[in-house]
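Here's a solo chain for you in structure tokens, the form predicted on its own.
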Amino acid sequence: MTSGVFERAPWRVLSIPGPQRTFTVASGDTFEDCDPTTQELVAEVRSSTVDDVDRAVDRATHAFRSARWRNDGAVRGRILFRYAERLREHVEPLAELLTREQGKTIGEARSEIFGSAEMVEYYAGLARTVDGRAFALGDEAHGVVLREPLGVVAVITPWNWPLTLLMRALAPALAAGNACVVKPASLTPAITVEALALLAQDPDLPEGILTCVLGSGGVVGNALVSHPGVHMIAFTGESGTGIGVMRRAAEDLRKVSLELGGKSANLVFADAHLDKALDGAMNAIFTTTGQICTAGSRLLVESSIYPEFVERLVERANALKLGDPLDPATTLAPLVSFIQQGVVRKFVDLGRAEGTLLTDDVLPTNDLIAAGCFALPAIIADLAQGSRVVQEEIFGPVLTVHPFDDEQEAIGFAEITEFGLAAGIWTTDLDRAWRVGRAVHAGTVWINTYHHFYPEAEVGGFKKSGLGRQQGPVGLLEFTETKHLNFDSRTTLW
């Protein structure tokens, strides 16, 4: 089946000179790895087994005890830079295969390829500045405080933004001098293989400092995030899955950092440039169909603006083309896959029998919407805050909008769920600003924007949505253990 814009040639590995190196164990059953859009096939993956995940931790170990990698940050930070420049040369094939496997627009692909370089290349100039202190404790003792790296760190990334996510945690794990075992989703593993190929093949990587398995959470994540090798775990994804991931680390004492879920509230003051808060509330929930941890899926409004306001998002929301996501003109693409797009309808379902629909209800007729995973976007008016609707994550382009009166009860509306990963403010008062930004509980706070991200600014989340911080120079030490080299010159012990 074709889309019946574009002719989909067979996927193919991307060409990289020189030899090829093996950093992937894999040995089990294969499954398949289908277009969301077409549901043609993209990939038959082997997945790894439990002994697979047992070898991969112990070539990662083997290699983490290269003292070159560990102490010579010039060597890592060349050797991201050059991967760096890898992933733009190669960012058409990518952006490609990205928007076949995963479903998003190709506009959206090419930039998460571009941002992921971004972030390599941030880290890459991190790598020689993994610093400490020295100073003196008296006449005849000294202190050196030391930042080393932690050993083996199992990546486990979602499939939403499947490179941006990974080379979050993978690249300040590098530069820190770490060996890293990947675990990519199952929805994702093409494009996660293709983007690691570019820096596994690095003649000056040693051998065993990246690993990658796949296959599903339930085993080969399980395995990978019990076994004693693994000293850190870097998990993207779900709260709850995420909780797990803490419990099972914690039997054994090991460290973890976790970025979770959200449900962001974004909040649109009456003196807010009202056409600029229109484009951020669009861009808020409907980026990558809504299936965005940060996705600013519930809308408040002060009351004065808010008739108005909805009007004209209602009207923008309806007005989103549903199609083929490898055509620029298409700006909303499928779900990732048909339990996502049964996910989605349930909660519409829901907010229908609780609130008021106020988009469209009734999908386009065409051979493409029918063989693909697509779902309208809804905006749901009319909801208690404390509806399903308006607190759990759905993961899918669905909005919640409420009217608020004054600033206190905006706070205390944004303030009404267990998580805390970002929120926005629309305003035009810098005082108000600051008072709201200060009070909402959220890891990332944007004011008049929303979705802007920066490798040097730190990102992560409050209260369900996380633990610990990604990105920055804090990004770094999360992937480091400190040392006090105490020494003394004294001849005597007292």
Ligand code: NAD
Second form
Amino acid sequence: MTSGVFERAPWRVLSIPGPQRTFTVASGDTFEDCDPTTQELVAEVRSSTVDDVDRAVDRATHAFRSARWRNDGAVRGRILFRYAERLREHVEPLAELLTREQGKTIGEARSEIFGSAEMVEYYAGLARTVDGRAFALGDEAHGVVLREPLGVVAVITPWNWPLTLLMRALAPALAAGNACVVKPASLTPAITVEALALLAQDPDLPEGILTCVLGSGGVVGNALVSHPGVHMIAFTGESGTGIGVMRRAAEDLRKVSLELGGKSANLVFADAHLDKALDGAMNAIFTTTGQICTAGSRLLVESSIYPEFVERLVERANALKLGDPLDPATTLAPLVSFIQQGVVRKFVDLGRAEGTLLTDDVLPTNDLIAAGCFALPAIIADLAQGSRVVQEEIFGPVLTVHPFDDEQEAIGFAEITEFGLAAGIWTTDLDRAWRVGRAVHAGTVWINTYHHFYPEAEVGGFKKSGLGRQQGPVGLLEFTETKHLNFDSRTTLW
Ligand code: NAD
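Could you give the coordinates for the form predicted in complex with this ligand, as opposed to the form predicted on its own above?
Time for the whole complex; same chain goes first.
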């Protein structure tokens, strides 16, 4: 056992040598964590209580007082470099656990582990660069501006990319010298705890710098967000939940970073490399079975190529292979839960009623499909821009398609929702890519590609898609506070 939170865990795969350090605080009831493909038990998990959240924050507060941790970026960097290596050494068991718990394809799970390791490694390098600046203020005074860690950071994560989204907040928060309390989504506790155990075992990591609490958002997440000992909340999840988090943090003016929902537009112009744009449109919406915040869920296609492009896309979508996500031949994995399946069905029904469903409509019948949380890919045309199917984040394999006549109309359609997380532009006209890229309000705009993320590049949302930025150098500075030390060597004050 890597921690005391798993009562039963038939699929547990990691066996970490050496003495294990406890980093979870959980003494409440247990809940079952099941495989969305087979419904088999992944783990019976002990949840945390509100008192456990108090204990976790106290533990982190105490650990943060250690001056060595706060002031020694070299030590922090070395711990994070070692952690990145450990993640890579365990990629296969971690990927298998991720697939069993979350349902994503094994190929995607592997890339998530490698991507998480890269994120940790990037911030391991930056841990030694949290520096400030000094300047003269006349002849006898000078200033030193420092970047200091904030204190206790709560990291609250969703279930769709549970490790990447955790690491892009946890790694910079630790690199900057904070103490962290992590609260994963209750659908993905096992992969989170197993991956964190590889960090917690590092003998140089001070006791209490990393703590994990488990359980529902309504109880455990809420207690963490409302805790006065938490200095910053790094939250990734739905826009509605994020707005509630910010409201509670505002009561005593604590800092938040919010990475929220999206309804991203993917714009295909007639001059694009159409085969590549087709691949891009598929990848944009069907990655993680559409359960990705940056999903390109609104496809806008220039009218002159619209009929042929959409016909080819529908053919490709109908050819996706639903199946066991551990089978490398599977190209469309199940959704994370039956709840998510219900949400997707509701939106597809609405789309069918208000527009035209272009893709196949009957799930294959076999034991696997009957047991799992599967959904067919759905491409829906002829919807009004005001339709809920066009406006709301669905978080499933549902794509709306719309023709446009010119650049201005395309930009207008792209801008029509309350979200501003990402967009895609497919064109061979560099001037157009620049113009449209600048015009669209989104934190990431991909040109002739989609869903490529790099630790070096900041991500985040405009409008209701978020506040603040993660990744890149800015993603590190978000976890710091600025302090001016002002020195004056005059013998009298005035
Ligand atoms: P969610 O908002 O339901 O939950 C996210 C996390 O918040 C979970 O750990 C949950 O337990 C916790 N939580 C829920 N209620 C809470 C409360 N009242 N107080 C404190 N914590 C609470 O989101 P989800 O369903 O897990 O994830 C899907 C959503 O996340 C989608 O909207 C998606 O777009 C968004 N997302 C955004 C990004 C991004 O980078 N912008 C990345 C991934 C997912």
